[in-house]
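First comes one chain, alone, set out as structure tokens in the form predicted on its own.
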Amino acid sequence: MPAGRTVSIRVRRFDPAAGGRRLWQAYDVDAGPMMSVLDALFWVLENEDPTLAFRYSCRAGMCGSCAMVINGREGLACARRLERLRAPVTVEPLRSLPVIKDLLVDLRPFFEKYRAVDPFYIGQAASVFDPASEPAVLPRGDAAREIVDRQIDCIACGACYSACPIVSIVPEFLGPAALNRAYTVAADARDAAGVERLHRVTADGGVFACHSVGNCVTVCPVGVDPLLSIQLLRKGAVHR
């Protein structure tokens, strides 16, 4: 993109202090080479509208803080380049989450569902733990470890949650990120909460509520496949 090119950015605005109406507001951004959507939002903040609200942190595609809907598809604002997007570029907050202001959403419903699956490894009680028979990590070559090694890269950005059509129509559905995390710990044969966790993720709102649409796979910015984790949890439930 040539230096100084003007790119139109349309932002979905929402201000609860100003009546709570949702509206589109357009800005003409002076876009430089390699400018990201997040850079463009900063340009608006500094040059046009200091009231624009959005979330960010690392600016390197690692933390997931700047996830939003860009041209109708979830992604990280810091990783999407203006030169690769069709203009006008539309920017909206994540879907299926309460909007606090503009592009800033309340992630508490997302993390409440994440916590509901006990998203951490639970070891054996000290009285029954045998370090000689229970390795510190799953051994290399283990089929489950090969999958888990890929799935644990989730950065909990909420993009898959936003893109999932089931989340939007089934309020109790745990969502792709939570179920993906459940698999990464349930797949560990050493995990003492495996059976209890499996009961949780196969109850109402769990893995059998998923319709296998696959949006979660398409939008994941780090290449995680939540649908695979959901399918493997279903398979585990059937075997048990």
The other form holds:
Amino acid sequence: MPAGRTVSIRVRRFDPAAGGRRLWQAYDVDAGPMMSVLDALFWVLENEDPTLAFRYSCRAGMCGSCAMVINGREGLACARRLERLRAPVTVEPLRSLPVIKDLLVDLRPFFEKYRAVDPFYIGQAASVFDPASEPAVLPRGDAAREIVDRQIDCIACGACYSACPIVSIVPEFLGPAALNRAYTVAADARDAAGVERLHRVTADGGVFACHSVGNCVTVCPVGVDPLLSIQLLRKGAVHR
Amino acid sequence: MRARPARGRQAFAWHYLRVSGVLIVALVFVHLFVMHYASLPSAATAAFVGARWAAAGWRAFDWMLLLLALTHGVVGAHAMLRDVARRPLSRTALDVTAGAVTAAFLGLGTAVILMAAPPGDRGPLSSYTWIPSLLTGGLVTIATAAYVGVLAAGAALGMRLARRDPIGRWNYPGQWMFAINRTAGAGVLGFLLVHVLDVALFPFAPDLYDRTVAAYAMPYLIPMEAGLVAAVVYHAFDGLRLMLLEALDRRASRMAAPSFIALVVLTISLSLPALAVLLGWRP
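Show the same protein again, this time as the form predicted together with its partner chain rather than the form predicted on its own.
Every chain and every other molecule in the complex is listed next, the one we just looked at coming first.
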């Protein structure tokens, strides 16, 4: 699609105050060069409909706030260029999450599951500032660390959670992002909560609920591979 | 990372499906070759079964195939349905049904494999002439459900594409692989149950068994039979793909689209000879 022309976008609207019906609304956007889907949503907000609701923050593909479903695929609205999308461009809220209004979803179920895996470092010492605490020495080229270094790039945007069919079928499934985070902390040699964490992620609703569909890998906007983390967590459970 | 034993229903299903899948795959391909490439399902008459089961090795082979296919199918179907069953009563009913189906069909199949054929063409159930009609009706029902399901799904997808409506997660190759795997598994399990019942006629009424297997030559059933071969091939290779993927500590999951294309090509290539045989071609 050449830039600098009118581009039709169709937005999935939902307003609980107006009866709660989900419907498609089309807008013709004056598309400038390099215009992103987020820019187009701002154009609609400023020129057509000030009631359109969506979430955003950094506008630079770093924070994950503007994750939504664009032309049927999860992605960051700020990182998807209109000229690279087939028109009419459809924009929907993330799946498997309650819609608050229009493109704005309630991320609480996502973060509740994230929190369930204790997604933070739990060290053996009371504090890293404890004088008795020895600094960790990692060998150069440590394979596990190389994987962790890649996997900690997750920005918790929820795209993988939305793309995962198991999340929509099995409500208790923790989801790709939470399990990826569990791996990154459990694989840390200094982690003091590894056994407990592994116990949690191998129970029902954890890594064995995953069917290796792989949509999470396909959609991740920052190139994280949650399925790899899930596989490694399973191996941690299998190779005991 | 120190590890803990995996626990829970999902962990059991995950392990069992992989172990039984590895054990069954060679048996399944031998069975497919004998019944669908080198011969025709409708040619598996009582005389054919009698000659085959005269050898203890074939009896052991068929019993292993029954045991692994049935338990693999029931564990898979149970895991699939248990995931969507919400109420405790539904879950209990599912558990009981899975156990009862396994016990009944494994018991029946084992008894049939162990029993000797009657001396003549007729057996104690030969006067129940409605049985072949019932079993053929079951096959026709499975075939009709499969044809209607495929047509309805295709029409729904086609309409969405024509209207340029989003097609949900069907944009992703992984979604197709997952859905086809489950559909193929469910279809093969459904056929297996009917198949155990029709083979069960062999020791009790060989004449009725012959009438039942003759129904496999009905033109209406041929697309379903070819589809079943394709379902078995797809399910087996997709299972192997998943296990290979899980064994690799690499980012092999990025290979979703190429592996889906490879799966489809492999399935079609290996199913076409079976279709040709069903349509009357002989090598």
